[in-house]
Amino acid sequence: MTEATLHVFRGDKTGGELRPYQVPLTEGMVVLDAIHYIQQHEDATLACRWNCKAAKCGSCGAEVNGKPRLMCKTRLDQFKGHPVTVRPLAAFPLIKDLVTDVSWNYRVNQEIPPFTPARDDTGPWRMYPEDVDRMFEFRRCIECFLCQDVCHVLREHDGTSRYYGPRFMVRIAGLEMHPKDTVSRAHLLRGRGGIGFCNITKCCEEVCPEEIHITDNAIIPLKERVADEYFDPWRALLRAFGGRREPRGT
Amino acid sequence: MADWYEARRYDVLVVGAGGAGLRAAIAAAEAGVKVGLVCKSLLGKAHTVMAEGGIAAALGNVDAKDSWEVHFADTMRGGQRINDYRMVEIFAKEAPERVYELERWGGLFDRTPDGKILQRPFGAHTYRRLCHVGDRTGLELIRTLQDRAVHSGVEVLMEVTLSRLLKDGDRVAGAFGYRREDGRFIVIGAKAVILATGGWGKVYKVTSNSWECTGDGCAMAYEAGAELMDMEMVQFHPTGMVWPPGVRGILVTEAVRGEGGILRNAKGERFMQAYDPKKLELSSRDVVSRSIYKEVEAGRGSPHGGAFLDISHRGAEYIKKKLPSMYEQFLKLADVDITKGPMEVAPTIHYVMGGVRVAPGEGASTVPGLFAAGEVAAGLHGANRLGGNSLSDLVVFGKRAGEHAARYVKGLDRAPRIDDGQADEERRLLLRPFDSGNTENPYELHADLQEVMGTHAGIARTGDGLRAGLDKILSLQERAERMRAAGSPLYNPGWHACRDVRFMLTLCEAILRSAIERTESRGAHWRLDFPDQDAGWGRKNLVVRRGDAGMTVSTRPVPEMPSGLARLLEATA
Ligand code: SF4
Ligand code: SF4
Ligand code: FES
């Protein structure tokens, strides 16, 4: 049986190093399988997060050969026998080995005003396929935070105090474009949300395992919305009443 | 209060943050009590995200003839009539409102051309009934509830494992556990505890369940003296992935068959024609699983020991729209393009129908102050769960458990007291694997217990096999006393596994003991030595409880349906 060599980061807040492990290769094996092999056969203290093992829960993000990926979706055969390095997401404080403290993301989510329909609009609602289809893309997000990890704004010193990051632009886009939502988050986006810091490098889009068009479909339309509400109130009004928020047939 | 643990206090403590836990937490918070929600993983990662096919509710949007009555009858028939009809009635009546509520909270479902929630067909549902969004309905449900919960004042504690319920006399007083991050102990005082901890598929090797599904809640309830019911009823989902080895067991949604997928054996025969000519691929899960099993046994299995499931005739565009994550999953993990050819599938452990016995509609267990909702609770699904009924179970009974727990708390005249002695006892048990004399590897024990359950309590069972399995589980329980963990309590999966294994061994014993007793075949429980249904057993549920000398199993009469409801079953047969 052939073997793969993985260099896995081991350590905690006080420091750490890459350590080599030899893992027997089986057909179709993914990086997470190799991590589990190490846990079960070599070192049960190796820490990582995972749940679904099917790229659906977004728990198992790590930097594999320098690129943020889901370990459960990263096949080992693509590396063709070359050594593989596995490191934790660098944008977040390290807890241990491959596990980082991502709690900041949950605090951000809490700051975002939730979906708020009109009080008297209690449904059941009529919403047509064309009204909801474009929102499904945003709802697909599995909160793996790979996009957050790769975003240079967040990676910079103190970046998380300036910008919510691509994940939450996706979240806000899903709310803002919901035909039944009545709240504007433009002020938040421009202020604490820090949308102005994004300079559309598209790095986030490249790593998104759900292939969400984070910049083209979420960030750019949100930037336009912010610009409209601040600098072109007339256009904002037109947009608000021009059908973008009002589904037909209700 | 001692200084060696972190202390928290809530009116209602919800354990588990899948659909049932989130919905329960929201309901309790809306009732005005202080709510804490504990989850083993990060918020939003619970096993509910893996639910793919949809949420069953008789909205009648696609088939106007659908009604709660038909949903009731389908569910009772699916459960082979050992379900608690009172739960089923509540469930069928309230599911539609719970779905509309999700929509009001921002959940988005696929639509009909005239703008209503679209519904798809599913196994053993008479009408098209499953509200869905592609094949990621669980993600939509959990995200919607998660956002609602964090904006309802619910306090969330992530990555905390609870391992023991604390009691004050016979009442629940809270729970004890540790933070996974650093092993810090935590005592949570609570006037009521709602278990929403899901199932224990991890006692089997080939399973669609994640690492979390170790049945902590059910085992803790048992240890606290609560009654469990229907423990022998473990569901095989007919279609799990079989290849490559690393993904064996991962779910292939029933929606593939709902959208027209066809099952064939190695000879290319559509074998469901022989087993259920009327419903074919959309027969109930127990029937389809057994059929695949029989085909493999007869030497007509696929190369990796399963069957072929083909949806390619629906065309690439349709498949990518309705089953996008299945398309991705097979393409990326198995090198199979399901728009072009069949996938290989085999039965996989998916769900447990049994669990904590609860008062219908309230979720109260037999221990005062202890509630249960969702997969960990028994009674709704009987001997076999219908696809799509799980997600509606979570929201219908999650809400009710939350409300009833809040009501219970408001009616208490004094708060229960925490006994540090109980916490300390559990601390010592948790830390024991760090003692130097121990030698057993928890991962090995886990693999061993899975092997036992797969061999002795799998899809086809016999009395002798079950009894041999029980002996092996009992000796594994002895070995489990000597489990060893290396390193420190800092985020240490090997150490975490030690407590999981103990829980799982308790549940294995309950499954085996119950399965030995039920000398008939019904739903998911198939006894080769008793291949037929027995009318007498059809009037009994099996109840497991902790006795002075170990685990006891007894029977309880299945609640008898009033004639009006019974007639519904005949009328729609
Ligand atoms: S496009 Fe914007 S959000 Fe995405 S990585 Fe670049 S700066 Fe960050
Ligand atoms: S947008 Fe994509 S990369 Fe970012 S968290 Fe969501 S799924 Fe992950
Ligand atoms: S384990 Fe769920 S995304 Fe990898």
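Positions refer to the first chain, counted from 1. Note that the rigid core is defined as the largest set of C-alphas that superpose within 1.5 Å between two forms. None of the values given here were measured: they were computed from a predicted structure. Compared with the form predicted alone:
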Given for the second form:
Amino acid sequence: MTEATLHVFRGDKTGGELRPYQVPLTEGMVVLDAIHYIQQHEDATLACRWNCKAAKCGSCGAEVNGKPRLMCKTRLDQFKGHPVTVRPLAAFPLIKDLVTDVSWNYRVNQEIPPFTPARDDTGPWRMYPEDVDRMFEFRRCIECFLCQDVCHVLREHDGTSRYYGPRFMVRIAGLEMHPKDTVSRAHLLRGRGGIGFCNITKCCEEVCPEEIHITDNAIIPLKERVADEYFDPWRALLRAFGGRREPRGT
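The form predicted alone, contrasted with the form predicted in complex with its partner chain above:
Here you get just the chain by itself.
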């Protein structure tokens, strides 16, 4: 029987190492299958996070051969018999083995003003199909946080105090571009959201399992909104004379 060699990180925040495991290959086997085999047959103490095994819960994110991936969606046969290295997501504090503490993301989510329609707008709501399609793309996010892991601001510069990361640019875009939302989040994007730290390398798009166009459809339009709000000379004149403001656009 053909076997795959996996080098899996074992350890916690105090330190650790890569340990080799030999796993028998079966047709269609994915990395998560191999991790489960190791747990069942070699070492039950190996810790990993998973839930649906259908690429919809976002729980089983890890770095496979250096790239953030969902283990349940990464087939072993694509590596053509070469050794496979599995490490935890590097942008978040390590708990144990392949499990990291992603709670910071949920704290960020609580800082974002929720969907807020006009008080007197009781419906029925009618929206153009293109508006629905645009918002539906952002709703596809499964919160695997692979985009957060690959973002250089969060991963290499410890930027969690300065930048929300691409996942929450998607979250804010879904709210800002809703034609029935009435709240402007430009101040949040410019401030704690730190959208100016993104230099649009599109690395987040490359790892998104839902193929959301994070940079083109979320981050760049949000950057434009912030620029319009704070750096547009015409709007500055409106604010300077009489405090007039243009109505919030969609």
